[in-house]
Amino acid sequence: MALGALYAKAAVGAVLPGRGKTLPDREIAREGLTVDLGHLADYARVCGFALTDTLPMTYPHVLAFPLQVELMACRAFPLPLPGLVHVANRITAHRAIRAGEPLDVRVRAERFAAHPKGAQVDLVAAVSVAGEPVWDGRSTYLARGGSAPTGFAGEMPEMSDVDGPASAVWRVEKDTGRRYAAVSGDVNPIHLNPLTARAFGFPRAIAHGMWTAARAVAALQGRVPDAATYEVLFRKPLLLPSAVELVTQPARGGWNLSVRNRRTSAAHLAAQVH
């Protein structure tokens, strides 16, 4: 089923009763999946990548993210798919993926549990060429005011947001949210539109934290080794459009990097590559 339908079926869902309480004990999966040199054309320029043979760091992501929304849309699956916002990303790339290498890749969902805001959860993705590791991710998305059967899970990287003069200045254009949506598959309406984003609590639609987390890394492009960990905490959202700024910093084994906007300061992402 495409994301658009799958989202649509979710969105029905969400206003019936009848969900599941606890997480589905379900993995699903894909094998020999390969990527669409166009698609991944696309994604670089969206991002902000330099287009090379082997993918960016972020990219399997989008390759992933179909299969989580297939888990998350489910009647089983205890929290509402629409207006999830994500919070946290760690993504660890084990080695550089060539372009035309057959992917197998495995989503499931963990660590449902309470949130000062709500209810949280992770999804959970493993990618695999020929049984060898070659990626993981872990994706936390917060549904703002709903419930978990436990306490707070933790477990969230601790980082402080960078200081320091700005490494570049970006223009985030009211369409980045559309655009993204359009190589991602994520067409969660809070990105999509400030009247749906609006329904969801937000002023206008926010950029998606993949995107954000993506360009900021893309800033790095060929200064980050193919064996590395990317974890990223997102902060305020960031409305669209906006004028942000990128703080990098070099670290031990790595890079602190910060989004923040231009003209309040507030901090939109930290981040660490190591």
Second form
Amino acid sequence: MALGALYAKAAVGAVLPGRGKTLPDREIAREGLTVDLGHLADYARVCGFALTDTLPMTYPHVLAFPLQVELMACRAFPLPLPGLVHVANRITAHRAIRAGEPLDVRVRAERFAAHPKGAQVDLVAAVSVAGEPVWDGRSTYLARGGSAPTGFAGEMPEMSDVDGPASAVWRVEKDTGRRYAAVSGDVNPIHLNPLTARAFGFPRAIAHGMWTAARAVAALQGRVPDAATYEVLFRKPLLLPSAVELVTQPARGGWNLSVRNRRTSAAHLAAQVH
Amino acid sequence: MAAKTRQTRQAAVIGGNRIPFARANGKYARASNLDMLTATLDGLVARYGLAGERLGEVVAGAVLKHSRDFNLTREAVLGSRLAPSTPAYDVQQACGTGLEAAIAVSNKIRLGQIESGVAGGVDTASDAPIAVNEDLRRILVALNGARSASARLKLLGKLRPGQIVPEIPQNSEPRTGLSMGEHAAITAKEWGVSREAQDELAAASHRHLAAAYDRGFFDDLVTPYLGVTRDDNLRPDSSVEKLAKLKPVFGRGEDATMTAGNSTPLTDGSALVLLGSDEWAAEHKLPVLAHFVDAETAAVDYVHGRDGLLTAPVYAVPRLLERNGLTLQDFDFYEIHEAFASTVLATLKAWEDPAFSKERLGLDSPLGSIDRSRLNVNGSSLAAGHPFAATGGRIVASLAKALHEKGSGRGLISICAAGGQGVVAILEAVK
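The form predicted together with the partner chain, contrasted with the form predicted alone above:
The complete assembly is shown below, putting the previous chain first.
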């Protein structure tokens, strides 16, 4: 099913009774996925990566994302998909992945737990090549006002926003949400245009967190080892259009990063890669 | 006080890396010059263990450039695994770009100004820059500088629907309006280069390149890119009979001998070579494949004079030989860039011709013939394709490796370029 249709289905499901109280014990898997080079080129262009045979560190997320949505859109999933906010993301690349390798992708949900502002859940993706784990992703979503059993919520990484001079200024255009939606399949209306975003309480469309995360790590292409972990906390939504600053600081053999608003200095993203 | 005179030293070719060349509007249609150059540089860095290294200089270029590509090579370095403290600059000398870059780097090494460097080039005929119509561009430039609303309005009034037609880069000489193929056809006719001889050279190029791939010659010279593992213009089963069936595309009537089979196609790709001093190579435990001995450039008046557009190497080589006390027969390998099969054959004929050599080259006797079995032994541009600025890097790395395999001898490189220029060089095996 197309992702847009899944969103629509989830929106209808959100108001119907019958939602589960616990996470469905379900894993969604796709085997032998091959990367479409045209799609890779589109993704690289939108996010600022050079087009090479090695997948950008954040690329497998867009392969796993449709599976995440499929899992979250099912009736038994305890939180309604519309309104879920991506609050944190962690990627571990175990090695470089070449574009020609057939990828097995598995997605499941875990760590459904109470959060001070509602309920949170992790969508976990594992990518392997012929049984060898090559990439792991963990996306943490928050449902404001949602309820969840008390339990282990997983530790949020402690990250302070990096201060200091900007290493780059980006003018983030107003069509950035539409452009990233086209390559990621994440057609959440809050990213698409000001009218649909307003329906969800945002004054304008907002950038996808994973676009900001990808664009930030793309700025370090060539400086991050093939095997690395990239942890991201999403702060204030990045309203489109905006001028933002990327701050990078070497730390513990890796980098601390932040993306902040050029005018207000409000942080949009705090991250570390090492 | 005069600067201390420095003893020059040898510049070594340590290795190379290129991506397979791909026919235009094909497999690399979505890749930019920067994408390909960065991928090629990272492949070189990976092959020679240079991650995080500060090299002396990276010099490369592209012939077809977008305005955003102004600092192309430096941008590639910044996106690569080389240390960001590695300086870089762009050069552009049409098809001579890659070899000229290698000359620049090796000269600095020989002077002791740098210890190591990377040279080469990249070109895409697919992701080519398309500019706005020249009339429209002038209006837009004026509009940008206009101070008042009325001035802007006046300029907007000059806009015409026809101006929407963009300027597409053309493979033609600005001063003559002729394409490179049309120029080459004039030279082919002048020297009486036959269709058969051209097709034979083209078939040999495919045969040699295919054989070189088959015996693993390119295993440590080429890194696959976007799913391409071999130059996709290569036709291993090419033959004189098959080539003879193609219709001529350049020239007219009986003089029309040049076909798509014995001319190079528009191609995308990039190629780089790693150069260094012998000491730097030893410190990094890297082998020296060959030494970069000397180089010469020449230019001809193809506009108002008698010389053909692609004939400048005919003049460059005798000057290079003279300076180095060598004859044309003192080489074990000849790498003559196959812009067109007829270009290679006309060049060889000119060197054999007593009258031309005396009158035009000022030589008492012609340079003479070469042993054709030593020509382009691992294939050349007719088979591999010719992404303009990438060809020099391809040839330098391949020739250096061939000399290393042989263990002795020397090789001559000859590359013709648009604008009536030629770049030639000598490489020598390490004894």
